[in-house]
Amino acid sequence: MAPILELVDVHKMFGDFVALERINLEIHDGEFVTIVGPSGSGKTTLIRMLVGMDQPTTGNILLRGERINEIHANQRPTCMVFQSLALFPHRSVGENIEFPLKIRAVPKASRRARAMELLKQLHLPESFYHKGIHQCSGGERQRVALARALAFDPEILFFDEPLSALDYRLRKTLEKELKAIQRSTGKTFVYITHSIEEAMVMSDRIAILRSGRMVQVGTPDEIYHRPRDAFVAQFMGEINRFSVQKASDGTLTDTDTGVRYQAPTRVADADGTALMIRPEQIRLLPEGEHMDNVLSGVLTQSYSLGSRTQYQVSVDGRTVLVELLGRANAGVGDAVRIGWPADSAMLLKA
């Protein structure tokens, strides 16, 4: 199936500064794609070009196969939900939702009917139609902004960190609602965020930018469990990292301590020099239990994460993170053994 939106060798420069370099990305109809990356990676530049607020220096942006580089934002069948929401504070909720329909000269009765339909879809009472924006909570404003974006039935909706200003509990609720709305409408959502958690919860695929380059695109599971390199592995969450060299017998030698590790059988990068293990892949071992890789250390800290507990274990002068469901039968200051199966680790390019 041909993509609804495609970037082909997109390059963007500001003077001598390269903001984006040879970006290639296909987005398919009905997908929820999230673009993430550290500050300065090019996320804002990319979204500005996708919505028509800026143009590539070279390369092409294609909508259903047609080049749209020079087509202005208001002439594209797309819509943007900004971080600031950009709602009209002096208008009612209904007037805000109807605004894109009004400028397209849609009859008043049809505008109102569409607004009422969207209020229901966004879980807002019909009485909100006459409510002032200034009377709405942060979460209600988010729903109004989304209703306005959906009003004229765009083919693609773009989002620029719309949940970043909300408190944690409301953000978690709206993450699930956004995904549910995307599924129910069948619309294509392209979402920009700095939050890995948002990306993991909502996305069909995640695209990771680094210094203006697209370094990996994949499903949340692929990105988290099969990162392409050490940068992606670390960006996607906490991880333990050991610098290693390959030994002649196929094992890995820790370059800092000389400890030998069994290597994972599936190696992502034949030249990998970073052995990386997620905290949840490591166990605290009872006496007598063995694993492919075992280290001894001292438990120095524990942190409750609700249903999980994270432990810091000092091993040869460095800290190893271990994350367990519930709590371990060990306390701060205890000598402990930790271990992991060889294939739960990743050997990656540093």
The other form holds:
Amino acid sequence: MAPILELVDVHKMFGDFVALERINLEIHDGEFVTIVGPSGSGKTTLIRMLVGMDQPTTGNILLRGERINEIHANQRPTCMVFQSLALFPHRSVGENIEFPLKIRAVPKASRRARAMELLKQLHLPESFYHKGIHQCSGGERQRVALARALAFDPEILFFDEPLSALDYRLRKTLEKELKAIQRSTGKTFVYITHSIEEAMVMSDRIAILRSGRMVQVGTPDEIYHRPRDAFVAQFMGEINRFSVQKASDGTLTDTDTGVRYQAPTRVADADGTALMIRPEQIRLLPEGEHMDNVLSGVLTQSYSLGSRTQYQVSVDGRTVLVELLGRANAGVGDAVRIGWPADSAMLLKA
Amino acid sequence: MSLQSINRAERRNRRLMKLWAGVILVFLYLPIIAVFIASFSNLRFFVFPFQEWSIRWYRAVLSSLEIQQYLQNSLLVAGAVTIISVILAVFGALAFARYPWRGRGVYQRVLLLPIFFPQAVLGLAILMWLSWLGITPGWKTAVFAHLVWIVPIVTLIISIRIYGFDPSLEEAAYDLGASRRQVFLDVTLPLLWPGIFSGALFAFLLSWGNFPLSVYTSGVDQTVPEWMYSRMVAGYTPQVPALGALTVIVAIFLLFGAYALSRWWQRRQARNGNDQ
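Show the form predicted in complex with the partner chain, please, because up to now only the form predicted on its own has appeared in this conversation.
Okay, now the whole complex, with that chain kicking things off.
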């Protein structure tokens, strides 16, 4: 199937500064794709070009195979939910939702019917129709903004991290709701955020942006379990990182401590110099148990994460993170042995 | 220091602050109050304390055909200045505060210069320029002179309003399919409305009370402040303070009316939609 949106070598310069470097991405009909990157990675520049408020310096943006680089935002069949939501403060909730329909001169009665339908779909009571925007809570505003965007009936709906200002619990609820709405409407959603957590929950695919380059594109599982490099691995969550050098026999030597590690059999990058292990892949070993890689150290800190516990273990002056379900038998100050099977680590390019 | 003595010092400071504010207000308003008092004197000449109170000068002002003509001129000039300055200032303010363009920085600085230029010199300069161009001064040239001084002020007032609202509101409307014109009429203008209103009020009152620019540029169409000045210089009559007092009263009503209107506007916004 042909992609609904295609970016071909999209390049954006601001003066001499390269904001985006030859971005290639295909987005398919009905997909939920999230573009994730730290601040300054170029994600805002990218989304502005995708909605038509900016143009690439070179390269093409294709909507269903047609080049749309120069088509203005108000002529494109797509729309965006803004970071600030951009709800019109001088209009009621109903008038906000009906705005795109009013622009198309849809008669008042059918506009209203559609607005009511959308309120219902977004779990807002009908009485909200007459409410003022500033009478709505943060979560309600999110829903109104989404309703307004859905009233536009876009082919692709873009999101510029609209959830970032909300508190944690509300954000979690809305993330799931957003995903459910995307499923039920079957629309293509393209979301940008700096939060990988948000991306993991909602997305079919994630594209990771770093200083203007698309580093990796894949499903959340692919990216989590097979990151392309050390940056992506670190971006996806807390991880232990050892700098290593590879000997001719395939064993790895820690460049800081001289400790030898057994290399993972599946190696993402043959010239990798970063051996990375997620905290939950490391175990505290009881006396006598052996593993491919074992280190001895002292348990220095423990943090409760609710269902899990995270420990800091000091090994040769370095801190190694270990995460367990439940609690360990050892306490702070105890000497412990930690270990991991060779294949649960990743050897990546630094 | 004990909590009690801190409280006592705090109370004393508050009393001093209130006293200070009161002294300043009296200092600022005493001249206007003096004008009010002078307008109620029964005598033709200003003697204080006066023997008898009277409202005869108010009657004289309201029945004088001469003064009616001056009022008409002032209204004409102030009305024209208000309308033209608001239209210029809305677009000027958008250029000032919203859209990035080459030379915006220069524009932002140069715009303010006429405000700091002494008005008497500005008036004379405009008069010389008019005579060089062969234009006879009249109410239209007075309007022009007032605009030079008032448009920058109104532009600034409306700019403040523009800085106060999120530019993504306009972008969102545009993104939802609105044309540039629809964005302006449906989003920008309604949001600017309070700024436009207070800008218009400023324009009217500043033009209404202006003397130094009018005196050079209004030619035969003299305005109220000019008449007052000429009567103060020669042929004083208590009609001057009476008319002055009337003008102040009208201005006060205008300002309070505007305040009430803006409160009404805010309340309407607070429950917008509910009253549909």
